[in-house]
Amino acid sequence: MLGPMKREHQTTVGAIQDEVLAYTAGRDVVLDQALIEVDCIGSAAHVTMLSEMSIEPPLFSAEDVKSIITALGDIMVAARKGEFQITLADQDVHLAVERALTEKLGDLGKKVHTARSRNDQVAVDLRLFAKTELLDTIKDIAALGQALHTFAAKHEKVPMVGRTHMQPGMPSSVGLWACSYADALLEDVALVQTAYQLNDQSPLGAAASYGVPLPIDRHRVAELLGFEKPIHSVLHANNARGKLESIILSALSQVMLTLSRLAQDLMLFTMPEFGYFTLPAEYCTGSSIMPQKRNPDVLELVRSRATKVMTASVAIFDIVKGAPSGYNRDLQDAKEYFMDGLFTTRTSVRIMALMVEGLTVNEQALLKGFSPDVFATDRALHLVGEGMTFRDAYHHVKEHLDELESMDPQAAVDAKTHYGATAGLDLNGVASAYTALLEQTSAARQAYHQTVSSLLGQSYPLTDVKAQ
């Protein structure tokens, strides 16, 4: 048993007992790490920003802003070498970096947090670190679309067989379950940007939530940061955490639910008794024990890992829909599930492109899989084409499947011509739709570095540090 632990440990925030102090900073320590240049790039914009207010005496004159703007680059830089370290004692990335500050600056350091909260502060972190992953993820996701599209277009119209209740159906090709996906991908990201969207607004200034007795600019921050605007009310402000990231992750839980279909597809159909495809052998895992074997692990664990990301949605969820309104510790355990979620989606749309690029087709198989039934729902439409009814035609073939043996695979493919048949797929414009989709994230990327750029006063991202 855990026995009572007496001793404090003197934080910037005071004295707190070692077990309590274990226990409120959680995986805080460790989570922060991926914080460390998203906080100090806003406590650039805060600093920047106070140093304007209107008052007598000015709170930072512009060389103390250049003095405090050079330290957090320098902070910046030493956390891309793995060289800053949160410690148990900072609690969190926030402390962790007013203590570098005040170690390197003194009194000017002690200054960094006048105005703001550890609760704006956190939020305007996690909005920024989500800004640049959800750009990140877009990419990654348009990347996989064109992998789609690719294959599509290279199989446009290779016979497969289209299965409904998983049994054989009607005629399709492969063209068509690729561009499926391709198509759910473009509106799965819909849902991703309009949650970009709803992220790109600056929560700075809120402070506890109720604001503070300061004349600072709200707007200010929200433009230093590259912010589309700041949140209106100052309690919604911190009220918006874990909300937005719940959005977030089921935006994301739309991507992956999109991916696991697929991985469930190409398990399927990458069988020996299908043998449609052949999966990517420097993709597949081995057994400890068959020699023989090559095992689809990836496709298996994109579908569970579908399963944690909305789980993560869900649980960030439950952990907000009881907090009354103001800051609630319940929230600093949102902060994992909405990184792993984030980190997991990205993962997973990166490895299926990779598997979609590497996957063969196996046209002999897929035609084998052509038995006469599939083409009764072709030639009773074909019998209303010669003037008889629908129901008619329907029972006709169903007593005559015998006039079947003769039909052909690729002139049924070829027969379906209307738009996004399998004779007039639209790849064109998937195509564009993808250039299109890059081409928004690639601007609205280089958008939000030449903003931090300016504020940094040198060009981000930081490789080194050059003086102010």
Contents of the next structure:
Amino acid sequence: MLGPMKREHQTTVGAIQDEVLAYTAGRDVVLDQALIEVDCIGSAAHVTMLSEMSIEPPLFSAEDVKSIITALGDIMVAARKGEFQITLADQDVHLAVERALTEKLGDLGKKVHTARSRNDQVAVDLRLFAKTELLDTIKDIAALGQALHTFAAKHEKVPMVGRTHMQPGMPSSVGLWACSYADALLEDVALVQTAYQLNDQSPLGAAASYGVPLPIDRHRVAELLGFEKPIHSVLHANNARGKLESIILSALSQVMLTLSRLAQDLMLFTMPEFGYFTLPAEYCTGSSIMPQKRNPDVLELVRSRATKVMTASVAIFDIVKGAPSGYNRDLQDAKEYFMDGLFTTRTSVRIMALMVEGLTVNEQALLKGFSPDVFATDRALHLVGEGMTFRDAYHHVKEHLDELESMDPQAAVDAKTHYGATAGLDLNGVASAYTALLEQTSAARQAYHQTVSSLLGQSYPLTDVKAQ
Ligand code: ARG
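If the one shown is the form predicted alone, what is the structure of the form predicted in complex with arginine (ARG)?
Below is the entire complex, every chain and molecule, led by the chain shown above.
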């Protein structure tokens, strides 16, 4: 029988029973590794703002700020090299950084947590983390959109049977098929950008959830971190945690939905029975028993990972839906879902770009799909051109399906000239939308780097480990 565990751990915020510590820290000790850098950036801004606060005597001198920011910079560099440890006694990144600052700077380190709480600290960390993750994800989505555009432009008028209910329907083209996915991603990106804007607000100064009795400047700290503005009420600043992550993942779920359907189409159209397209061999996997196999595992996993991202969004929604206002520890468990959702989306987008870039088209196989019935609607509309009402033409063709003659697929593709159809695609418009997206995203990335560089007084990113 296990006796009651009495062992205690000394932590920065008091003694905690071992088992309670392990349970409450949960996965933070591991997950918070990804937040070390942003935690330091947040602290640099907080301390800078506090030093400018009009109280006598000032909380920090200019020299103090310099020492603290230098020490934070050292932690950031160590973190990038994998040399900064968050221990169980630390509980999380916030107390780990405070411990390291205090070890190095003594009382100065102990002052850094003035006028804030881990609640607004983790909220700002997650927002800074999400900011660059979203910008990078948007950049990757744009690269996938460009790959789809290139594919559409290269095979713009190559005939392909258009299907509804999976059954042959009407003449269509490879260009239209690929362009539809480039269009979908542009709409998905609009959702991601909206989530980005909601994310682009500073929660700092909210502290535990109710602000602090000190004349802090929340606008200043938002500006120092490159946020568009501070979140208005301090209570909402904390209540928005979880809700925001759910919104972000819900936007990303739409990206994953598009990817999953693209993956499904590719699996179908690359089956030997179709053979419309061929997947790049280097991105297919083999079988442990069947020597001939070249399986689309990547596409299958994209399909299942769309479920993962949506599920993560719903899980976070569920964590917060019954939470009373003010910080609740449940929020900590949203972190893993959030990080996993971001990672899953980004890696899925990237791998799909590789798949599309390597995709080849088999025009003969595509043409083989054009049985005469595919032209039934075109034939009916031809009769309309000769003066018949559409319904009469429809019935005429329906009653004489056996007599339908095959038409020229290419002519059918060329004949649909109206906006958005096989011969009326605005591929230049699609291309410019993606170029604009890339420009916007890289400008936002650069602006963030510049903001952090001025905050730290040295060029950021601090090493070239992750040059973007
Ligand atoms: N690791 C915690 C989280 O992710 C930090 C905030 C802890 N706050 C608290 N009041 N216990 O939520």
